[in-house]
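So this first bit is one chain, no partners, the form predicted on its own, shown in C-alpha cells.
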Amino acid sequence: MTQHASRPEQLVSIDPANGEVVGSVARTPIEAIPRLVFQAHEAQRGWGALTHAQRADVLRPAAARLKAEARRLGELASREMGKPLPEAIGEANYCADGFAGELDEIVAALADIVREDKRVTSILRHTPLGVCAAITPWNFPLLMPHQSVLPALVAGNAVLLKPSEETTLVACEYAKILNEFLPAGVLTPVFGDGREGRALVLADVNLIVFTGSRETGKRIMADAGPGLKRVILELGGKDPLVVLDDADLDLAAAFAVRNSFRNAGQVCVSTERIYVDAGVRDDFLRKMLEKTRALKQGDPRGEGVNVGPMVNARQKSKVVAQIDAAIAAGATVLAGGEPREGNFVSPTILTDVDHRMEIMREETFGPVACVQAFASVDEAVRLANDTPFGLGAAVFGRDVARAGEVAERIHAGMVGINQGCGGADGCPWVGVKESGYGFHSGPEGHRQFAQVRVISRLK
C-alpha cells in the first residue's frame, strides 16, 4: 500500500505481496493545483489550436516507447499493487500494441459530421473542451490512465492526470513517456491521495473523468455541479452471472472462476453474484471448486501464481468483514474463507447466500464469488436486477436466443452471453444505474472528450 509515514511530503508505494518499499514520489502541494491548471490552460490553446490528426501524429511515436518499457512497466505494476507479473506485463502490451489503432479510431470518431436538408448544410464539429482531470484506479494502473488520457489529449484537451495514491510509479512513468513527445503543459500528473483529487475537482477544469468507487463518483458530481463541470464517471459494480439449466457448465464454471478470482477479484466488471438452477446447482458448484482448487496464490512474481494479494491492508480487512458478516448470518464456505497472512485473502466461495447480506449487495473488490440457487428464469432476473449497480453481466446457456432473452432483461450496460461482458472492438464501456455516468471507449465514448458545436450555412 502507499503510506503517508515520515515524510507526509512524499508518497512511498509499498509492494503489498511483502511489505517492501517499491520507491516514493513527491506529493503535489494543494496550494500548487490552481497554479498547475492554469499553466495547462495556457498549455492547451496551442495543443488545441491543432487538428485531431496532427495531435494524433505528435503522440504516435509513443507506442514504440511503451512497447520497448512494457515489462519494465509491467514489473513496476505487479510490484505496486500485486497484480500477477504475465497479466501486469499484458497490460502494457495491450496498451502499446493498440495505440496506434487507438488513435486512429479516436481520430475518426472526432471528424467533422455534415448534416444537410433541402436549406442548410450544417458541420458537427467536435472541439476542445478545456482542460481535464483524469482521476484513475490502481487496479489497471497503466490501462485506466492510458484510457482516460489518450481521448482527452487527441480530443486537444490538456490533461492533469492524478492516479492512484496506490500506484504513483507506474502512472508516472507512463506520463514521462508521453511527455517526450509532447510540448510543455499539455499533461501534468498530479501526486496524492482523495484531498489532492477533490482540489483538482474544485479548480478550473472543464472535464472530470473518474474511474473508481460509486461513493467517490457521487461527490465529484456534488463538487462539480456548481460549475456544470463535465464529468464521465466509471463506477464500482456488483456483477451478475446467470446459469441457465441448459448451461455448457464447464464453460460456466470456468468463466466464474476466471472472472471472479482475477487481480484478486480486484476488477469493476468482476463476477460477485452467481444465480444457477436450481436443477443444475450441484454439479456447476462441483466443476466451479474444481477449479478454484487449480489456482496457485502467492508472491504475483512466483512462477505459475494466478492469484495474488489484496492491494493493501485496508482492502483485505473490507473483504474480510463481508466474508465473516455472511458467514455469521448462515452462508456456507465450499473454499477458501480461512485467514492468511498479509495482504492475502484465499479465493472464497459462498454457498446459501441471499440478498439480505451485505456481501450480495455491496460491491465486496475481493477474491468471493457468492452463488445461490433459483427457481425460475423470472426470478434469476430479478435477483440480478436487486441491486443498484448495473456495469456488466453474463448470461450462460446452451440456446443462445433464449439467453438471450434473459440478457436483455438484465439492467447492466454490458451483458455478455457465454462470455464476459466486454464487447468487439469498437464498443463503449458504459455502465447504467449507479455504475456509471457518461462513459468511455469507442467512437461514442471518445466524443465524449470533446464539445459537440453545429455550424450551419444556408445552401
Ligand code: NAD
Second form
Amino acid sequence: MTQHASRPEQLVSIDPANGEVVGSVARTPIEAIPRLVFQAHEAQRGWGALTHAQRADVLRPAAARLKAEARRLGELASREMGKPLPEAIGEANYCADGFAGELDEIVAALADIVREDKRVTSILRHTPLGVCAAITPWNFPLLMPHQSVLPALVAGNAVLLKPSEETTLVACEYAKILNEFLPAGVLTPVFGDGREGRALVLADVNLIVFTGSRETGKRIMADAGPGLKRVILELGGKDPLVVLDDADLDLAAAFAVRNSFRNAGQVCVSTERIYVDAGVRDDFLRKMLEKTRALKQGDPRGEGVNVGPMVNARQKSKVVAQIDAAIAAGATVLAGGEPREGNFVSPTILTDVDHRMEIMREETFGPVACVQAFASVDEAVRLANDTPFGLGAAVFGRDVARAGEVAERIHAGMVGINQGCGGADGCPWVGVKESGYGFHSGPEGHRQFAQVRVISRLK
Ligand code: NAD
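Next block: the form predicted in complex with the ligand, after the form predicted on its own:
Following is the full complex, with the preceding chain placed first.
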C-alpha cells in the first residue's frame, strides 16, 4: 500500500508493490510559497535577460548528467510508483536522449518572426511570461516534469515545480540535476499535495502548466480565473479504439493489449474503450485474450514483468469499484476481474458493456479494457464520440483511406491509424473537449510558454 503525508511535515514515499518505505521529503510550508514565488521573480530578471539560445546552452550539459543517472532515476521511479523497471529506466533515457533536440526545437520555435506589408515591418518576439508553476502527476514521474519545465525555462521564465505527492523523490532528483547548471532561484521544487499545489496557483505566478485529472484542472482554472493567469491544462482521457471489419486483427489485438495494460493502465492515452465490428468481434477477442494471458504481472523489478501494481490503494479501489459496478450491471469478465493482493489489479477484459456504465464514461486509469461490438461505422463513431473527453484515439483497418475517414470523424486531439495516437517528432500533445485547454510540445506547444509581442515600424 502506498501512503503519503503520514506526518504533516514529511511526504513519505512507499513502494506500492511491497509497502516498503522508499524515502521522504520535507513538505514545503504553505506559508513559505509566496516568498518562494517572490524569489523566483527576482531570479527571473537575470534569467529572462538572456537569449533563448543562451538559456538552452546553460541547460545543455544536464542531458549527460541525466543520461549518467538514468538507471538510478529509473529505479527510484519504479519504487515510488510501481512502473516496471525497464520502462522506468526507458523514461529516464527518453528524457536524456531527447534533451538536446528538444532544446534546439524550443529555441527555433521561439525565434523572432518577421511579418511585413507594403507599409509596416513587424517583429513577433517571444518574451518570458514571468514565473511559471509546473504541477505534475505521478504516472510519468520524470517525463511530465521534463515536458513542463524545459520549454518554460528556455522561454525565460523562472519555474516552481510541484510534482505529485506520490513521486516527490524522483522529481527532487530531476530538479537537483537541472539545478547543478541553473542560476539559483530559477527552478524551485515545491513539495506537497493539492494544498501546496493550490497555494502555488493562488500565489503571484504568471503561467500554470498543469498535467493531471480533469477535476483538478477545473479547480485550477477556477482559481486562475480572477487573476486571468495563463493556464496550460493537459487532462485525463477515455480513449477509444475502433476496430473495423477489415482490420489486421493480430495488429489490433496487440495494440489493444499493450495500450490498455501498459503502466497498469495508468496512462492518459490508455485504450479504455474498444469498439469492434460485430463480424470480427469473436476473433478479435480470442486474440486479445491470448495476448493478455501472456502478460506477466508482479514485482516491477522482477524478470520479465510487464504489469505492476496500481500506484496506491485509493487508485486500486476506484478501479475495482468500476469493475464491480459494471459486472453488477451485466458486464462479462473475459479476463482478470478477480481480487488480487495488495495494490494489484490483474489485466481485465470486460465485454457486454454499454454507456450506462460508469466504466464506459469516466476515466478508469487502471488495467481494464472494455469491449463493445458495433453494427455500423456510424454507430462506432457515435459511441467513440459519446464522452466529454477527447485526448487520444485509434482506428485500425487495412483500407487506410477508409480508416482515415473514420479517424477524421472522431473528436480527439490525437488520432492514430493502425498505431497509437502519438504523432511524428515536432507534433503537439493535445487534447480537445474536457481533455485539455492549451497544450504543449512541438513548436506550437513551445510558444504557449512565452508571451508573444509585436514591435512594428514604418518602412
Ligand atoms: P491529480 O489531478 O490528482 O494531481 C495532479 C497534480 O495536481 C498533483 O501534483 C497534485 O498534487 C496537484 N493538485 C491536486 N489538487 C490541486 C489543486 N487544487 N491545485 C493545484 N494542484 C493540485 O492527477 P494524478 O492522479 O496525479 O494523475 C492522473 C491524472 O493525470 C489522470 O487523469 C491522467 O489522465 C492525467 N494525465 C494527463 C496527461 C496528459 O498529457 N493529458 C498526462 C499524464 C496524466
